[in-house]
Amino acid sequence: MPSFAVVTFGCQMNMHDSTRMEEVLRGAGYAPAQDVEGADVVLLNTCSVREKAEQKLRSEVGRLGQLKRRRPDLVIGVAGCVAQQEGERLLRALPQIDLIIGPDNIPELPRLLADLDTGGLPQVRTVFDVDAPSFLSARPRPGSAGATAFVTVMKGCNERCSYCIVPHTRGPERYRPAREIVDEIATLVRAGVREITLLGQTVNSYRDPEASLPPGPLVAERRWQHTRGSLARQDETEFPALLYRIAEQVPELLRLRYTSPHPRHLTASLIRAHQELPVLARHVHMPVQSGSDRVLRRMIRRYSAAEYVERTDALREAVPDLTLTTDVIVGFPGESDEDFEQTLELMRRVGFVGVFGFKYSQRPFTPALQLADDVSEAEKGRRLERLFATVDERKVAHLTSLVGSTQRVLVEGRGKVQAFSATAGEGTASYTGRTERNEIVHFDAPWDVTGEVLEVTIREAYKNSLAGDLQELPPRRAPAASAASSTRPGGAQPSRVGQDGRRLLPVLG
């Protein structure tokens, strides 16, 4: 039986796509390899949002090329956004590669690999499914489901932000039928998943292609001070109705999250959903990118700083203990010192507890290439450090304020180190989970408590997480079958930081 390994670079969407690739290959008779070196097929699932991810890909292909010289039958494939972006150019630049496959062509993997196995030439398959969009559903094996899972609700993007390559690599927006989304969530919950994260490039722009959902109920009710009424009506989508549908039809689901939303679609209806649906986590990652209106216009973000603050304020008013995290680009072309100071002021004003901070880097096929990249790398670095310091101050204060409180923690799995609980006995191990507000909590337990929701009293605050003690252990369960985790075959951990997000209280992981 041929074996495979999937190595993932990038965002949550890439991690989701890697899981679907694994399922397609298993269904075609492939088995996961123990490590990359022993695999017959190695697939590198790539991100192109930042230049660094492309550099990682080239380095990994070079390393695998050395392995291929010893094992000529090794098949090296590249999937994901770099594959879609570069296509034939990537084959010419890196002749070690046998297969280039775009995100929409994952179902074709078995056929493409079979062609290579019978002597076929290297292939490029990067065709968008615009005319007939398809979405692969999860097929969890018995005992394989973890505590959390991703479910795609849409793909592509129509926003056309001037710095972003996603419309080129993922195509225009295509939406998945609501019934398919609900069915997949129900399947995952039956398999033991407790928390679902809905995925999409602009996830809250969702509209049901089968028109089975009502429009936002509050289109005419909310009067935004900083958004004209006609634009506010255009911002309403069917995403809130999808959330209500999920909550109604899959009541066993414990928590529901989504990423990444666009601030334009943080509407009155979505805010009402957060207020009314207990299943929605009390944390939202809402990218802002800049606090300067001048820079936001150059980025083609289609909102002002005042609009962003007004809508996040309304969300906080509806759900007072909700936490917010965000994305920020520093050093965008033309960003002045004053522009950057406005960004820092917005960080303080909103009170984010985490930030993905990036230095602007030129990406092919983006409108921003027409702008002079006039902020030096040294200045970008200084601004990034100031950004992190500003948000870290708030984050540390927030985590410290939780010491002594008791939090409900969904246990995601084993931790890397023991939490050094004073009550821990011999044989205990470290576990890690998240609160509804997305704080990471480490604690010790004497047996496997993955997937449980436990009350943990917070004992200590670290820079990015918390440590605590269990209030009460659940009954010990019988050992389950080996569960699939986010570790890819070959022992390689998928990059949960495909963008330079090392300082964030992670959104999903």
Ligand code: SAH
Given for the second form:
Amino acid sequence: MPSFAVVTFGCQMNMHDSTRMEEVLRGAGYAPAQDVEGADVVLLNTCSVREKAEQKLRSEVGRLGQLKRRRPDLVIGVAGCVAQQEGERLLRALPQIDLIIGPDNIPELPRLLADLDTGGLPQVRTVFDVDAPSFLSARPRPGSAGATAFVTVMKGCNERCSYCIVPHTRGPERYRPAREIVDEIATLVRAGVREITLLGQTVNSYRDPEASLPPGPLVAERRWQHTRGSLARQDETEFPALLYRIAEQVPELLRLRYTSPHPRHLTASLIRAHQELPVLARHVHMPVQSGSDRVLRRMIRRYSAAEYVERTDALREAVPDLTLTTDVIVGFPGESDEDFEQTLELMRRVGFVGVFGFKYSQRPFTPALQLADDVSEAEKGRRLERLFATVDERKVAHLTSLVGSTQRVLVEGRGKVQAFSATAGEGTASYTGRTERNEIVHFDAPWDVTGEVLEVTIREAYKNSLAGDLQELPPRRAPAASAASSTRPGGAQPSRVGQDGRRLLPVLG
Ligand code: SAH
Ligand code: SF4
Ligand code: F3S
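Would you mind generating the form predicted in complex with the ligand now that we have the form predicted alone?
Then the entire complex follows, led off by the chain already shown.
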């Protein structure tokens, strides 16, 4: 049986595509390899959102090229956003590659590999499924489901943020029928999944292509006004309506999250859903990008800093203790010291407990290419440091405030960090999970408690996570149900690293 390994470089959508590729290959008779070095087929699932991400691909192909010299039958495939962006050009630049496959062509993988196997030429398939969008559903094998899973609700992006390559690499927005979304969630929950994260580039702009959802709450309310005359859509209640539908039809689901929402669709209706649906986690990752209106305009984000604050304030008023995290780009063309100070001010004002910070990186096919990349690398580095320092201060204070409290933790699997529990006995191992508000908690348990929701009393706060002690042990379960799906074939998934080389907060990954 031929073996495969998938290496993931990108965001959650990219990780999710990797899981679908694994399922398609298993379905076609391929087996996961022990590691990348031993695989017959290696698929590099790439990201091109920043230049660094693209460089990673080049060095990885170089490394695999050496392996291929020893094993000429090795098939090197490139999938994901660089594949979509570069297509045939990539084949010419890196002739070691056998296969280039875009995000919408995953179902064709077995056929393309079979062609290669019979001596076919290198293949390139990067066609968007605009006319008949398809969404591959999860096919969890018995006992393989983890505690958490992603479910795609839309793909592509119709925003045109001036710095961003995603609309080019992922194409226009296409929505998945609500019926399919609910079915997939129900299947996953039956397989043992407890928490679902809905995925989309602007996930809260969702609408049901089959128009099967009743209006969400506050449908007749005056629309939020948007900056620069850009209005919200007529009916902004379809995403909240989807949340209600999921809560109603899959009542066994423990927790529901979504990523990434766009602030311009953080509507009164969505806020009401947060208030009324206990299944919604009390944490939202809401990318803001900058705190300066001047920069936001040049980024074409279509909201002002004041609007962002107004909406997130309303959300927090509706849902006490809700935590917020965000994305920020530093050193966007023309960003002055004063603009950047406004970003820091916004970080403090909103009280984010986590940030993904990025140095602006010029990308092909983006409108911002017309602007000079005029903030120096050194200055971008300094701004990034200050950004992290500002948010870290708040994050540490937040985590420290939880010491002594008892938190309900959904256990995701074995942890890497020893919890050093004073009460830990022989044979205990470290486990890790997350609270509803997305704080990571490490603790020790004497047997596998993956997938359980347990009460943990917090003993200590680290920089990015918490350590605590189990209040009460659940009964021991049969081992099969707890196999984690997070182990990737080859185990070669790189951790997310910011442009300054700093490991990003795992809570936000
Ligand atoms: N759809 C998501 C984000 C997708 S990209 C959203 O709109 O929130 C993830 C993050 O990468 C963005 O939020 C942004 O902060 C960052 N990013 C995108 N393009 C970038 C660029 N050219 N340079 C630096 N960071 C970028
Ligand atoms: Fe990129 Fe903006 Fe679309 Fe997000 S909303 S994917 S940042 S263009
Ligand atoms: Fe994701 Fe990177 Fe593509 S962030 S959508 S894999 S460019």
